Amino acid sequence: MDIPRIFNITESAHRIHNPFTPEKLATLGAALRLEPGTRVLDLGSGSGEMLCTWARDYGSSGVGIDMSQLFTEQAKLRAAELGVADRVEFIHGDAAGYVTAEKVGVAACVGATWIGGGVGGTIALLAKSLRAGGIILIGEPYWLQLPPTEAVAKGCRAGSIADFLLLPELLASFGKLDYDVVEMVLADQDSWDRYEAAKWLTMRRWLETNSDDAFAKEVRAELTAASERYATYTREYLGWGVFALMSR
């Protein structure tokens, strides 16, 4: 089990699979108030860089589940070098339909709401393994202006403009869910910046050494392409924010 290839090679260098940068990912753990014991739950984890930082700075704990094994592994690493592998586990697997034996007092899943087969499906999945009075964490993208059209937002990795909604209408459709959404941490161009411009160093090096590589062509078709797009697409229409939730 495990990703494509390509995100294993792109996003290999990445601590944070999404486009937060660590000084975002710190203002989230402040902004839900934390305190020391609380257990969190992440589906999707990537290199476990959420767990792992806030259980050194905010004294909680968890476990997340990622398909990934190269990030499982580093996110292993990360705790080792953190001093809180004694509280935070990282398992190799399917994250859609995992629920915890124990309730836990954050349920996330920060960028990989196919999971559970949309927003509304991933919210009613964490929302087994929450105790009452838990918070969700949703990470999702959302358009900063609408497509003119689909070719754009194919443009955008998006799959059609219904895929995605505007901030206003994404907020509001946690209402429809029953949900109130008590915070939210909004990407900004600078951390796009970041998250995507990353890919591209990363997938050079790489080429350098493994040029012999039958994936090599695939990697050097996405390098050629990847800045225009991201700068003519992804950075002029499409926001990202992570959204906490609390059941009305």
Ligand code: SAH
Second form
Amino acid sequence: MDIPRIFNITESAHRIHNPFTPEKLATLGAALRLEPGTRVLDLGSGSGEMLCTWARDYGSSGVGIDMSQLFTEQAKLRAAELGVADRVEFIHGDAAGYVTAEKVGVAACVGATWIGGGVGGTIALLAKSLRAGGIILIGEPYWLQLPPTEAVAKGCRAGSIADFLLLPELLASFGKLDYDVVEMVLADQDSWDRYEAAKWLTMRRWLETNSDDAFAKEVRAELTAASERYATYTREYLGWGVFALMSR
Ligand code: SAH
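Return the form predicted together with this ligand of this protein as a structure block, the form predicted alone having already been given.
Next comes the full complex, this chain leading.
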């Protein structure tokens, strides 16, 4: 079981697989006013940076599930490196339907809401693991400005314009699910650059050591097109944020 290989190549050097910097991740943890000992569930935990740094900085603990074998291994190494391996656990697997035995204070899905079949389904899934009064975290894209054409949406790697909402609409959608938005931290163009531009050097280095790989043609095509496409589309049209929600 694994995710498509292109992600394991282009994001192999990322600690955060989202348009967030370490500073924004720390800001989010501080904004949530985490108490030491708070348990955090993270569906689609990637390389574990959120669980590991929050355990180190805020004394939380928790469990992450991710379908990428590579990212899960990196998460375990990061936990050991930061001295929090006794408090955070990483499981390689499909997070669809995953519910914790022990309820958590924070239940998160940051940039992987397809796991629950969309934002609404993922909130419902996370709610099954959440203690009363706990916080749900949803990381999700939104349109900074509405793409004028479907081709522009596709340039942003969205399936269609309808895949995402404008920020006010996204915030309103949480209300319609009977959740208060109690905090948010948003990406900006600099943090988007850290996510997207970091892939380019990773791809270039991969190509240099894997020129004979059957996948090299695909990675080369991706690298050749990536910077211009990103500057034309994603950087101008796509926002991203993590939204903290509490049930009304
Ligand atoms: N939350 C992490 C990773 C976001 S990228 C971070 O912010 O760094 C999306 C992640 O979802 C990837 O790590 C990918 O491997 C994982 N993923 C995709 N489908 C999944 C599934 N069905 N179950 C668990 N993880 C999944």
